[in-house]
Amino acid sequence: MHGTPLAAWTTLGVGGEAAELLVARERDQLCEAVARADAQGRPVLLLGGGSNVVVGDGGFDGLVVRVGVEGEREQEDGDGSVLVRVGAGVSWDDFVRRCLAEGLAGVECLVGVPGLVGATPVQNVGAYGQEVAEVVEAVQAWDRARGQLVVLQARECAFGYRDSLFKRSDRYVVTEVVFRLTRSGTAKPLRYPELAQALGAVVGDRPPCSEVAAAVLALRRSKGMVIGPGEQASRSVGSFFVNPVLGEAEVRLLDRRFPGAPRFPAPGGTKVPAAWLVEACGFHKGYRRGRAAVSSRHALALVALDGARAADVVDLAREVRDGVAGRTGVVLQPEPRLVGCQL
């Protein structure tokens, strides 16, 4: 398809046209399309569910490949472990719900997360105390540098907080993800205080997976973080900024300016909720700039209002980032991928 408006392929609903768009439903079709474009020197943009990308109003002058590779198969691996191989184009939320129905634990806190399976290791998707990295066994990918399919074990994926080898480079095109889950109706130990409180439990408890998933969905809906008809988040990318992890000097500076700011221990430093920083710096829920606004239900979701362009969302994101940096010294980093635009 030539001259395809990318706004229709993203949850924000903004963005210009693609020079060409291909929906690749088979693994070989996906790999061959990328290899051919690389050989021709054409830019390539891989698109999943469009829930974590902001495409600029100028569009993308190259080949956009919508990853649509399906397929799912299970293999028992002893001691209650189950290896599940899932195509990169499978809906993540559909996959999680099938796991819940089959009594597979390990992803129950990630219900309601939009997007496709192939994008989850790229971003190391996480929510309510769980991260995809904890259950990824291996990732199959097309290696654009070597021109062949490869399998990377979890230890080779360099997972970090909302980070991975795949996010730092466009060398790999994820085609399949292998997850190691547990055959159990009991959830993994709770880590997130808000979720534990919602369940009437304490951190460390292990309620049934079904109860955990229901509580997570209720929390996500209360914050406008569920994609669907009538949901405000349907015109956003979810959390626009990553929760910053601060060093000691940054924490001391923040405490001088905002005594009592919430924080949590995190690998490499202290994590501070980005949503709290946004609101503390004057960007309240419902704050509006032109045709973009801070969600009325969660300060980290930036919403494209009717008639919005990508520039409207980017301008608001830049205002929020600069406002927080000016008042706290903390520079928030965007969570979605920015294509043809920058803050």
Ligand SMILES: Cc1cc2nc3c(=O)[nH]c(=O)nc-3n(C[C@H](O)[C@H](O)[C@H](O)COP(=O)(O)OP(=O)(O)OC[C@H]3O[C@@H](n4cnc5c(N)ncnc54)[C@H](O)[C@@H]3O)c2cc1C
The other form holds:
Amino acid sequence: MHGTPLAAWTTLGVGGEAAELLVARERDQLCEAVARADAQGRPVLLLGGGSNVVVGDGGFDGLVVRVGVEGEREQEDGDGSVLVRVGAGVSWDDFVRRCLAEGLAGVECLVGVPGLVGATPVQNVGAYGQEVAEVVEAVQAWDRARGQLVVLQARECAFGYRDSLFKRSDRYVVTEVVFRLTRSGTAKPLRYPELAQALGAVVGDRPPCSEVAAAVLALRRSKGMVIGPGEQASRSVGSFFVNPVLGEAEVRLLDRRFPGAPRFPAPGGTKVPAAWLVEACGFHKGYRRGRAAVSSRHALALVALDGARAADVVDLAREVRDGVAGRTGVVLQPEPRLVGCQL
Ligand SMILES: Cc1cc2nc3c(=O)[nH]c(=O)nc-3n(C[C@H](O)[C@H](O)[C@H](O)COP(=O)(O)OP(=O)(O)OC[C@H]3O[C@@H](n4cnc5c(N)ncnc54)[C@H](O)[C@@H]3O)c2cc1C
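Output the form predicted together with the ligand next; the form predicted alone has already been displayed.
Now the complete complex, all chains and molecules, led by this one.
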């Protein structure tokens, strides 16, 4: 399809046209299309559900490949472990719900995250104390540098907080993800205090997966972090900024200005909730600039209002980032991939 408006392929619903858009439903078709474009020196943009990209108003002058590779196979691996191979184009939330229905534990806290399976290793999707990195066994990908299919074991994926090998470079096209789940109706130990509290439990408890998933969905709904009719976040990328991990000097500076700032120990420093910083710096829920706004339910979700252009969202994001940096010294980093636009 030539001249396809990308707004229709992203949750934000903004952005210009793709010179060409291809929906690749078969693995070979996906790899061949990317290899052909690479050989021609044409820019390629991979798209899953479009729930973590901001496409600029100028669109994308190249080939956009919507990853649509389906398929799911299960294999028992002894000790109650089950390996599930899932095509990159499968809906993540549908997959999680099948796991819940089949009594497979390990992804119950990740229910309700939009997008497709192939994108989950890209930013090591996480929520409510779980990350996909904990259950990814291996990732099958088309290696654009070597021109061949490869299998990367989890330890080769360089997973970090909202980070991975796949986020740092465009070299790999994820075609399939292998998850190692546990055949158990009991959830993995709870790590997130707010979730434990919602369940009337404490951190470390292991309630049934179905109860954990229901509590996660209720919390996500209360924060407007689900996609659905009438939900503002349906036109967002979820959290626009990642939670910053600060060094000692940055924490001291923040403390001088905001002595009560919440914080959590994290690998490499101290994690401070970005949503708290955004609100503390005056960007209250519902704050509006042009046709973009801070969600009225969650300070980290920037939403596109009716008639918004990408520039509205980007301008608001820039104002928030600069406002927070000016008052706290902390420069928030965007979580989504910015295509043809920058803050
Ligand atoms: C309401 C809402 C709530 C959200 N909540 C969460 C949350 O709780 N936790 C969280 O981590 N995220 C959350 N997100 C962000 C988003 O849903 C996830 O990052 C999701 O994994 C993105 O999937 P996608 O298929 O939409 O990816 P896309 O947005 O299409 O792509 C994201 C990036 O991955 C690349 N990519 C996509 N597919 C492939 C592939 N097959 N191979 C290589 N690269 C690929 C793209 O090029 C792009 O750089 C939320 C978003 C919304 C709108």
